[in-house]
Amino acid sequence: MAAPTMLLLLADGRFPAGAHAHSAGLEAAVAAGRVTDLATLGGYLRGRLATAGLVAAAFAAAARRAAWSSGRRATLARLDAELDARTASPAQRAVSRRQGRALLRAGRQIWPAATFDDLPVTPGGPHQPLTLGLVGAAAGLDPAQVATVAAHATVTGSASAAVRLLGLDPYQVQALLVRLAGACDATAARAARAAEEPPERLPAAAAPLADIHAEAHATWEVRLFAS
């Protein structure tokens, strides 16, 4: 098991790669009238954790098995292929391998040692689940921390944004992420027994208005956040 400062700087907002810029789709959902307020923020999270958080998680947990195994090449394309076909949104797909790259390029240059080019080669890089993977391998963390990373990136950075959308009390949202703290584990536990499964047999939990929301984001001429 990786010392619990690895883990926590993988987890900190502040890792350079980019999430900061992202919202998560919270501000699509906030111009829509959907998040109002801290208890509306609330059921988004919960709404996230049980739907993108759960998918995240597991494929990141599965990346993570893959990375130092046998066949490896081949188990992370199936990976990315069956991580495509459970993101509908183009504009959702596109973000995931934009924070992949982004995620990847950082891990190049803190873990140089590490390999990660066993990747699959796409025009718009790898997912971040996937790429999450490989870097929590060459930080030493284990399945089941990786997808507790990945869980709490999908509640974090939403949080984050809602300060800043919303113009929430930091300290209510905090708050609020200490409630959803009990969910966020078990999310990540799922997600670390179901890693355990072929690629074809990951959970494809689904939000489609999240989808749309993506699209019609990704058409704003002005915005905050990237996505």
Contents of the next structure:
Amino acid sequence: MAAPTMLLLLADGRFPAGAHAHSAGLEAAVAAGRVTDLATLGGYLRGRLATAGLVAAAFAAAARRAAWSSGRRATLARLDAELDARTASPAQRAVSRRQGRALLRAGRQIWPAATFDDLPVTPGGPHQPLTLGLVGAAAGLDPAQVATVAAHATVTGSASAAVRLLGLDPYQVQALLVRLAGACDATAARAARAAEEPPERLPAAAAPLADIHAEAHATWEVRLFAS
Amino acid sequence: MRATARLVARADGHGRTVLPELRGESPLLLRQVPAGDGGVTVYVVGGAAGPLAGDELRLDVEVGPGAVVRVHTVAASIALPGRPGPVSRMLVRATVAAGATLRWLPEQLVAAAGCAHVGDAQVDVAEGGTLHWRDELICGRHGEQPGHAEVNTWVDLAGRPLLRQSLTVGPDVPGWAGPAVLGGAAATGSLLVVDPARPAEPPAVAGTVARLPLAGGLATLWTATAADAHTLRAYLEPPTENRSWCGGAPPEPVSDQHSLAGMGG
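Swap state to the form predicted together with the partner chain from the form predicted alone:
So here's everything in the complex, that chain up top.
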């Protein structure tokens, strides 16, 4: 197991991979009048954890498992295609690849000795969870820790966006995150177990409104967050 | 109850589709009805109530090169609770060959209170095959909360993953009715269209319907949430040559009766 500080550094919102620019669908959900207060934010975060959070954490853990395997390039290519098939919304695919590119840039600078060249070469960039898996490997994290980073990011990104979008009390939002910590850990544990399966068997938990919100958000001319 | 059914379709070489195999058993009976255009239409006739918890149902569909098959059901499937513990399962496996067409347009699945149901679809479409695949889930009968229902749709196109989608609702599923997943909508569904003759269309969204071009090939997924089954069906009618509903941006109304409100913001 990696030193705890390494886990904290990767999970930190200040890690320079541009996470602060994304609300993970919250901005569109707020605009649609679906998230209006702390209670609806709690429902939103629980739903995100069970869907996008579980999928992202499972793929990150699977990429981390592939990192030190012999068939690494082929496995990462399969994971890339499988994650595309789980991301019906083109806007969400583009966002995942843009975030993956930003994380890859940081990873290459911070761990110059690590190899990221086996990530699939795609026009938009590598998917964020796959990149996170390899960055996690470079940082010495195990698959369960990588899944924890991914699940944690699912809730913290939207939560800090909620403070800005809804003017919620930061203490109350933090208290909500504390209440969700157990669900976050359970999601990460489930994702890490799921990551032992072959790529086609990984979780595919869908959220119709996430796709619909993401496409609506992509059409806006003015927005506070990139997603 | 355990039941299996099997449907095999072939082109007869004279522009017509024949069914060398069409067999089922209660509660999964298959009935061919006349169709005028050379293709065949088959109805799945529920021979009993259900699916009930404990039921294990499996349907295999094989559509050979050039054959055209439409599958419907005569009524909605209502997943109901049975003995405590076991779940009801419905597995549909389908293969669609090059030049073949499968239109899978069943009635809706209603997840009644207390049910525990898993619906699995595994579809392989060869390069040059055409598929319309609709999944619709109604969360509870009128005025009730649904039991546990999971709808898994796994589709490969030309041997590559095209769509992997697993929608789960029910009292034990965190956040399913909340603003990240269904936003309180009682009905949700999707329509997958794989059609090599249909030009690629850009993504579009109108209200709670989105048209999503998929990454794994020339294919489009329409996904929707709605307040009721009737509205959902209007959102998920298959597009025709002359009608590409949920049009491009700016969104067009689906029809006069179902004008879609624009999304706020």
